[in-house]
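To begin, one chain is listed below as structure tokens, in the form predicted alone.
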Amino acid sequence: MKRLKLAASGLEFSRMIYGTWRLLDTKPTAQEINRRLHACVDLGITTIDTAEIYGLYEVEQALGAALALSPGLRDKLEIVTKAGIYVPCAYHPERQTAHYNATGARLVKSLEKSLRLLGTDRVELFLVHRPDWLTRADDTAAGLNQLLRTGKIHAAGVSNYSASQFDLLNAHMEKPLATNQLEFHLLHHDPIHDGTFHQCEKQGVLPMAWSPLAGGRLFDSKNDAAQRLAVTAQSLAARYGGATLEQLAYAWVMAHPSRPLPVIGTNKLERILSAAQADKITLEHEDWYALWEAAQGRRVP
């Protein structure tokens, strides 16, 4: 697995990232999660993406329990976590309305809770999960800068920020923001057109791509785009060692010149293994656009 450096942060992340949004869907034991993390490390997927809200605030604790089973495993990983989304749930019955909160004080409190649940004294990267329309950028930055100074986070970044929101927050940071985690896949091309990928490339910031398989819609036989993509992938497979649509979809994301890091979302070891093979695929220009045309259902303009 290739490794890439996140701009001025000095951090090196694995080319592909293991995401934990749906980690608890199959109700795994701590031992099962531990085995999955070891399998990722064996494949060179050492960067783990999580968030305070994942599993309605239960995923980080589950990860912490799994990490505790193998002393030394945590030090082989780069942990990314996020905060800023707060919703009513059994874990927080006092909340009445889902909301964003990116005030510095709230982010500090959330990160400190994440460290406690994960059983670690720092995370490599901490992201503001969503823009908060009611918080000034200098307030958000004050919390992130405090965490950077204390060493509780090695770098800070954002998720789902527009180019202008990224610029505004970055202007108040003592260390430049390290990434912007964005939705990007064959059925969602917005970062190519809205300036966010251009901004990342200009600043040398490596974006992260969440939902690189469109939440499974790429394989929905009732989806017209998925049907076209299946045909196109089959026509390209022999050129790339029998690559599957899933592998080609990851390769398509990684081929963009801003060099997005796709976040893998599966709980199945065999699919993690399969996904890792996409790191070896370099799509030809024509084939990348062939997949674009299949996804769009029209010719390149």
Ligand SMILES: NC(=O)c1ccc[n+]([C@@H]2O[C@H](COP(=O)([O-])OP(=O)(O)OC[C@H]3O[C@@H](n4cnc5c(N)ncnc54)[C@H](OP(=O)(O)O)[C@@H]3O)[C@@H](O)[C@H]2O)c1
Given for the second form:
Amino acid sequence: MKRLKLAASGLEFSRMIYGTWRLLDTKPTAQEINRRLHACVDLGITTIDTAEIYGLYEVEQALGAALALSPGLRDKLEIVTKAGIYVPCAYHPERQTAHYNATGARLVKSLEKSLRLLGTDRVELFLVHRPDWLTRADDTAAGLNQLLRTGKIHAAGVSNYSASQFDLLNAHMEKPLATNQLEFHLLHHDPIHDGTFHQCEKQGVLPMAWSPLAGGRLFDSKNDAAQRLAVTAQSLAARYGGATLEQLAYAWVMAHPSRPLPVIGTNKLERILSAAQADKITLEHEDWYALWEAAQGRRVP
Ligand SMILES: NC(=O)c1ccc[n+]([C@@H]2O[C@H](COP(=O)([O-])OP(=O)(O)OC[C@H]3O[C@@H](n4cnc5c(N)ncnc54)[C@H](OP(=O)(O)O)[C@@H]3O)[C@@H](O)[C@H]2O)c1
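Counterpart to the form predicted alone, namely the form predicted together with this ligand:
So here's everything in the complex, that chain up top.
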């Protein structure tokens, strides 16, 4: 598995990242999660993406329990976590309305809780999960800068920010933002056109691409685009050593010149193994556009 430097932050991440949003969907034991993390490390997928809200605030604790089973495992990983989304849940029955909160004080409190649950004293990267329309950028930055200064986070970044929101927050940062984690896959092309990927490329910031398989919709037999993509993928497979739609979809994401890091979400070990092979695929120009056409259901204009 290749590794890439997140410019300015000094961090190096694996080319593909393992995402834990769905981690608890199959109710795994701590031992099973521990085995999965070891399998990722063995494949060179050393960067793990999580968030305070995942599993309705339960994933980080499960990860912490799994990490505790193997002393030393945590140090083989780069951990990315996020905060800023607060929804009604069993832990907070008083909450009536889901909301975003990216005030500095709230982010610091959330990150400190994440460290406790994960059983670590720092994370490599901390992201503001969603833009909070009510908070001034200097307030958000004050919290992130405080966490950077204390060494509780090595770098800060954002997720789901527009280019202008990124610029505004970055202007208040003591250390430049290290990434913007965005939805990008064959069924969602916005970052190519809305300026976010251009901004990353211009600033030498590597974006992360969430839901690189469209959250599984790429395999939905009722989805017309998925059907067209299945046919196109079959016609391309031989040229890429028998690559599957899944592998071509990851390669399609990674081919964008801003070099997005796909955050993969499968709970199946065999699919993690297969995903890791996509790192070796470099799509020909024409084939990338053939997949674009199949996804869009129209010719390249
Ligand atoms: N920043 C954000 O706002 C944000 C938002 C969403 C996600 N994320 C991050 O991105 C990560 C990945 O998101 P995601 O889980 O939506 O990613 P994804 O990789 O696009 O989708 C994973 C889903 O697709 C299914 N799948 C994979 N291969 C399949 C196949 N061949 N046939 C049928 N189904 C298949 C998986 O099921 P199996 O488990 O059965 O394989 C799983 O349910 C998350 O874990 C999280 O870390 C971030």
